[in-house]
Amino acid sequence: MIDFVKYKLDNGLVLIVHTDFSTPIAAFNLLYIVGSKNEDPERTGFAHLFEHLMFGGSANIPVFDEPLERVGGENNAFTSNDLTNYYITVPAENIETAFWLESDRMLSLAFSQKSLDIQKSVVLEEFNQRYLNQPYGDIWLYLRPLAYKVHPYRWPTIGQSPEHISRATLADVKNFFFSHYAPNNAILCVAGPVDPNEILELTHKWFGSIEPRKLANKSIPREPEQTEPRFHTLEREVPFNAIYKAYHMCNRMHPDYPAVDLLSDLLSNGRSSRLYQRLVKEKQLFSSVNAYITGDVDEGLFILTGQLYNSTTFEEAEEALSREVEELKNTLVDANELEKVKNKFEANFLFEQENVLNNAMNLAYYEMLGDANLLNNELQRYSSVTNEDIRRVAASTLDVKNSSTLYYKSKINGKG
């Protein structure tokens, strides 16, 4: 259980505060509710490319990360689909340095031309880093436009394409920026060693002057069900073929949502799981084999992928999976090894309420998700999921006509 207070400031701020004095170091972290799905089809990677621009100087510190390190404090910032973070740790006597820096940069950016053309520099450079460079970097690039046509998940979090990001102007980041990096689109969390009416005073102080803002139209398609299979295939220099098959799933406020989790928990978490036993030990058709959920906020996908030895074909491996998801939707798991898989999620999901950050990070998540209260209900969601439920939305969500299949040949070693 999860103790915290909540406020909402005149400007939008809502601000979230849970002590806990078993540790020295206070975690401050800001969520802005915005994320890749925020974005204009024709300008996309612009939340990431925030992700650098915060912290090229802000209205009145030029330097965000010195007065920081000065204090004994660290730093970082993510961005997903749906929102993007940043976050500070720093000794809890300190915690004022945190509310003058942030609070800074939600006021207004030092924008300027020369501080654009280096950040865009960077991102150009991670775009062909992590996405043009690498073995399997560029799956994202053609799984997602795949799998979503309308629903702006079809474009990775770093952009579309990295012209979307070489044509954008001060105007666009000016205009993107005042459009949702605002107090009424934040959510604040303070955890760690700290009073709860000192923190809110604290943020009356530093965020209670900025005026809250014009939000940009929130309004987002929503994806027409898929009623038929999708396959594409790519051709690579790299080691070995690979398959990666997509599956909408619901989302993440859904009732069947811990249901899919734990039904890809049960395909591929650890070594004990259905396929790494059966499809990479026993048949030694994969050299791995994964099942994971995106995770998404509006409906996610549910993604299958395996690595194929030089001696599996494409339509094996299909049969396969096939095989094992078939199962899924036609016999009941047994009790203890679904059991053992909510074991397993309950384990990761209290290690990780040990640390100050993550309980920062969390609470301004389900806050996000519509009140920070249900992350103490998690746990209850995911323990009252039952083996008809997994057999349920198995047949629901790995249906053959909900999926995208991608074939990653190898132009080395690959096997037809």
Given for the second form:
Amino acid sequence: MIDFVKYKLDNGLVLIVHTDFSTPIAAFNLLYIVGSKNEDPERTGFAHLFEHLMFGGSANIPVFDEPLERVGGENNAFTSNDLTNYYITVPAENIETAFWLESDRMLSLAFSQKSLDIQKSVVLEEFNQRYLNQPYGDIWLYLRPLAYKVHPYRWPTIGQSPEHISRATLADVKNFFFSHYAPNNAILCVAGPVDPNEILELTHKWFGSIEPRKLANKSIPREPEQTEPRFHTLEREVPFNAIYKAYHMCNRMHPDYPAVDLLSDLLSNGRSSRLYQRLVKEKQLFSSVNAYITGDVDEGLFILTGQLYNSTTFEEAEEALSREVEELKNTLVDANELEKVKNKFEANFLFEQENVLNNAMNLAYYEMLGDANLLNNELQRYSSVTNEDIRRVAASTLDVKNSSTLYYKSKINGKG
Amino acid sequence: MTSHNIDRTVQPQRVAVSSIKIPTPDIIDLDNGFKVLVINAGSQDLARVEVIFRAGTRYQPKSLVANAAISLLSEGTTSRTSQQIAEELDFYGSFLEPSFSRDFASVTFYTIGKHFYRSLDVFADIITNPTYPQHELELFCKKGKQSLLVDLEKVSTLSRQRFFTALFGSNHPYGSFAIPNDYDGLTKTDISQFRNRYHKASNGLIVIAGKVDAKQVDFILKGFTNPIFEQCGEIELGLPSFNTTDYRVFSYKKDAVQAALRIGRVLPKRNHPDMPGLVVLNTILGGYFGSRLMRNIREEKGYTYGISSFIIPMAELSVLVVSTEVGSAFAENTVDEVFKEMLKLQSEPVSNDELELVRGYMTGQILRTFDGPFAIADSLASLFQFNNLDFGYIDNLIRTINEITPSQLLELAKKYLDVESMVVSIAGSQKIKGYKE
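Let's compare: the form predicted on its own is above, so bring in the form predicted in complex with the partner chain.
Expanding to the full complex; the earlier chain stays at the top.
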């Protein structure tokens, strides 16, 4: 149980405070409700580019990091399809510096052509490092547009192509900032050895005078139901074949979400899981195998993936995965196996809460989903899943008509 | 509501961090020689137990043996099969993390309070009674070989391996790496013998962290007060001397869009009097986001997504490494810029302002290493690994952070950042003149 208090400022900013005296460090987490799904299809990668630009100085403060480091702080940020999250950890005595810095960059960035040009090249190197210079690194550049035809989840957070980044202008960037980065589009969570009243006072002091802004239209096209399986093959200079299968699943707040999550755990969470025991250990068809969900806010993906041995053909791999999937649709899992994955979920959930920054991030994230207190209901949601739920969501989600399959073929060794 | 007139150009007053409380663990000595640290703290009902042995790859008579001896512990005991172990631990929501380095090998076990006793029983069993079944070993080799072949496709792997080989020589335990074919020659006997020799109490440490009561601690200790951990005969712990012969090495990787760089040299071991100062010097060079390397190579030139430098403490020495991936065309330029930054540290004293900044940042970093029971456990375990549990090291580091002067840093830079002493390893698609392939 994570205790917190919640306030809302007149300008729309939501504040959540979680007090925890077991650590000397305070976490300051500012979540903006803007992710790559809010981008213009012709200008993708902006939410992520902003994550970089946000460190280039703001209206009244020429450098972001230095004053924070001076008081013992550290910060970073990440962007997903759904949100952009900026976070700071700092010795609790110096939490006000975090307020000063984050409120000034919400007020306005120090937009400069030089900073934009440099960060564009940093982002391009990030693109190269993550997607092009790693074996299997480009998989999501192909799997996303295979699975999504309409919804903006079809492009990766870093952008659909490097050209979108390289042609971003200062005007584009300013426009994106003022229509997404605003107190009325943000959730602040502070956690650590702090007094909620003092934090509220600091929030008024530093964020209170920032005017709410007119936000960009947030309606996002819904992905139409998929009616037939899709396939794509890539050939690359990698040592082994790999297979990736994506199935559309329900959204984050759908009542079936925990059941689909546990379904993926039954398949591949832990050494005792079905896919590991049967396909990696017994049949030795794969060197590694995985089932997981993308966890997106809108309708996300259920992924099945494995790396094949050279002795395994794609057909054998497909058949083995399909047999496991069919079993889950046709045979109820026994109580013991279901209890096992629930226990694993509970343990992971508790281990995550041993860290003040995780707590701050989670509270802000659940507030974005609707209410920070959903975090405290999560265990209950998972523990009430039944074996009939598992069978039902397996049948509806892991349907061949709903699948996009990508063969990642080795040019060096591949066969089949 | 209070109204505020604020000057946004002025940083809020900096409050001095009141004190850094270095947590003191309970230390218990078991009869068989195990040292045990207990850190009883935490807000959740969780526990973590790490067992560490001086049993890293430097002691192995043959490639991969140290890795297999620690990684295969959970693949079968005298009373449980691999599958039973997996089922039981998964059912309790417990998990294991084996790891190994040049000097050490360890297994860390995590459990939630309500399954503490039953899951700890499994953990003690795998450490005490492993059998290393033949078919599990074969699978380990089959999977391991495949994953190594994938790793070797990365420029970062090529550059890192070649760096250590150039630094220590390919016959030195710190300079050699497993190759895919090594997986073909590994036997059960190699592994059992290694474990029987090196997974020993006098060679080991147990670190217990989390919300644990006296009864739970006793239960853990009971699991490890086993005579099989007692030593027979002395263990030779020395390292051969090393010889750096190649200072500029290049590894070719077709079509790579980025080059991976490793630049560095050997430094003294962690308890050398120069080390706390070198930790400060390294932070200035490339040890934090605002470091000189990040500012120059990323924020001014945009050559890279990130660059950093770090000091890897090893049992008998340390290694300074600058590490980055840069656009293929920028590799040579990046090396020049890294050298420029090193030369600058040797010729111009660090300004008081920059030094104050780094002092503040490092103080926060030290606090972060004591943020929660698991962070504390990692921090104290590292004292065992590199300083033989000399708790004075942290005090000394804090004192150095607060007191070191620009001229002392200048002297350290002259002594240790001489660019001629740096080994440079580059992996990528564009060959570089003067670099040995």
